[in-house]
Amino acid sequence: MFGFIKKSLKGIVKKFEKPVDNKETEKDKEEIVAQEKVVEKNNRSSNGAPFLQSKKEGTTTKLKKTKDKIEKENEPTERKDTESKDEIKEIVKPKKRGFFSKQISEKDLEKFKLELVKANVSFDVAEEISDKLKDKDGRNIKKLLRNELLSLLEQDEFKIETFIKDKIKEQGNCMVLFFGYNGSGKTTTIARLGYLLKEQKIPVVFAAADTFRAAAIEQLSAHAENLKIDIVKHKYGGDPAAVVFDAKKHAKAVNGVVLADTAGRLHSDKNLMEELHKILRINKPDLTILVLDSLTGSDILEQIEKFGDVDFDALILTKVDVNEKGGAMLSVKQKTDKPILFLGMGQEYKDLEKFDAEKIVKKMLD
């Protein structure tokens, strides 16, 4: 899970948190020793005396004394003297190396941005994350990334079980309507939420309002039988709004909640979108949930925009456990301020995980 985005994030963190390679340090030492030998040799040829210093003296002291000595000698008319001075200057000012890399360069950020886009993060979000790292100290990069990801993913807590219980207490029933495009895992998500609510002792009624797709009614009926949940269904080709209406009456009789399925529409299908508006207008659901397939990639943002016409209240992302890219989740939160309630994980009814920003960021970075 989150393989691509984890690789992108951990790659840039490793680059700036990784200590300098010991081999590079040893190479620098060898270069300094070699340069010292050249200076000693030139000093011998110009003065006729060996270059001797106390072993207790550090390299910097040696080089300073050598430089001072040469500067007191005759004018640098000979090429050897000039070369010696140049070589000494190079040694006096050795290449600086820190234990950690520091400022994050533009080149690093451009590469990082590209890696995020490859992980299904939208370009705008990738740019936003990269801009927050600009001119920052690379030694703090993990903390900076953690804060930025949390800022993107954090949301107000919404407890759907409490919401449903309050609605039932207030009006005798509650209705939750689900919609999304074909193949998003909508029907399975309804079954999983039904399982969760039943565990909370809340009476549940399924509404098989997808009268368009072949086998849709049978699929939801199979879940209802497995979970021992009531289901209201009509014939294929029937009016979906009427199915939801009848389910709502049944839920009121048992003091429960309706979980209503709808046709697995594409957001580009005008007729199906009009049907959805009719269901909303007639039944006035208490909560509308857009179900999105996390594997969809960049198209997920277009779906959010199109379904925004029906004013959904919350989202559920499915197939997150097999999502190797993972970046779409960041894009979703940047596109809409509506809460993500759950993440679809695994194959069992219980595999509906509550959205937790802290937990997700930890999985991405650690």
Ligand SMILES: Nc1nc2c(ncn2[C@@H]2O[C@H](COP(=O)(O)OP(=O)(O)OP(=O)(O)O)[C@@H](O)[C@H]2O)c(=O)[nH]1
Given for the second form:
Amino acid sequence: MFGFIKKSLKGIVKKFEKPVDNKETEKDKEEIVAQEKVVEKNNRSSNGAPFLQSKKEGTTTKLKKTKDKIEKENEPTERKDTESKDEIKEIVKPKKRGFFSKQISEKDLEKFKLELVKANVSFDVAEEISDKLKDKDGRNIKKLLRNELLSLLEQDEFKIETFIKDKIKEQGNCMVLFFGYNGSGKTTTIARLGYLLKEQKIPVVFAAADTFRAAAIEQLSAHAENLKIDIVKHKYGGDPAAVVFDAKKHAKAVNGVVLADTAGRLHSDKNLMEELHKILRINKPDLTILVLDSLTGSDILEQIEKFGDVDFDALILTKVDVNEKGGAMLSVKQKTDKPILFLGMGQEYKDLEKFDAEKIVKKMLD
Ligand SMILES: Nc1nc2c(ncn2[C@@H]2O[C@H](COP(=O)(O)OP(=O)(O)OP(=O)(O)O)[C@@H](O)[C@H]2O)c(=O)[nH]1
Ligand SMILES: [Mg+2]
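Please could you give me the other form, the form predicted in complex with the ligand, since above is the form predicted on its own?
Next comes the full complex, this chain leading.
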């Protein structure tokens, strides 16, 4: 999961966050030790005794004075031989420490941007992220990236269970409608959410409002049976708005929530889109959820755009468990300010994870 984007992020982090620096530091340390040895050597009196202890040359103060002189004038003192002159010059030469100025270069940013785009991050978002790194000190790169990713993914908390419970208290039932492209994971998501809400002791009613696709009613019925959840269904070819209407009535009787399945549709399916608008008009859902398949990569943005006129309230992204790229999620968050409620993380009933920006960023960066 997130393999591609993780690779891009880690790639640039690695470039600036040492080992390289550590290596340089180690190298520097070795040089310093070597130079200290030279100082010691130069500071020894001719009889080989350390200068510090030499009665002939005087005291510690004398040594300090000599060293100060060396550093000030960049000139050797007592020792006349050219070899030591060079050695001393070497000591006082300001050390080059390239790693103090590890600014992130334009070239690195261009490469990084490309990597992000390859991981399905939209160009705009890739540019936004890399712009934030411009002229920054590369040694802080992980922190900078973490902040940037968090600010992209963070959203106001929306607790669906609380929302549903409040609606049931207020009006006797609640209705949540799911829609999206063919195969995006609507029916599976409804089953998983049904399981989660049932665990919370909320009565759930499935509405089999996909009366269009062969076997769609059986698919939802099988989940209802497994989970011991009530289901309202009509015949194939029937009016989906009427199925949802009946399910709402049933939910009122049991003080529960309707999770309404709908047929997969493309925006270009005129009839199916009209049908969706009819369901909405007649049944006025309390919450509409657009289900997006994260495997569709950058097309995901097109889906949001195309379904824009349905005025959805929230999103669920499925198949995140098998999505190696991971970048589309960032683009989704930039495209819409609607919250992502859950991530589909597999095909089991328990595989619906609450969207958690911190957790996702950790998975991408650590
Ligand atoms: N790995 C994985 N597979 C998923 C996930 N969600 C759904 N699927 C699979 O995706 C396929 C389509 O899921 P459905 O729930 O039938 O999708 P749908 O949107 O209802 O499809 P239509 O009714 O045909 O429009 C099924 O094989 C699911 O098991 C997920 O989060 N992870
Ligand atoms: Mg379905």
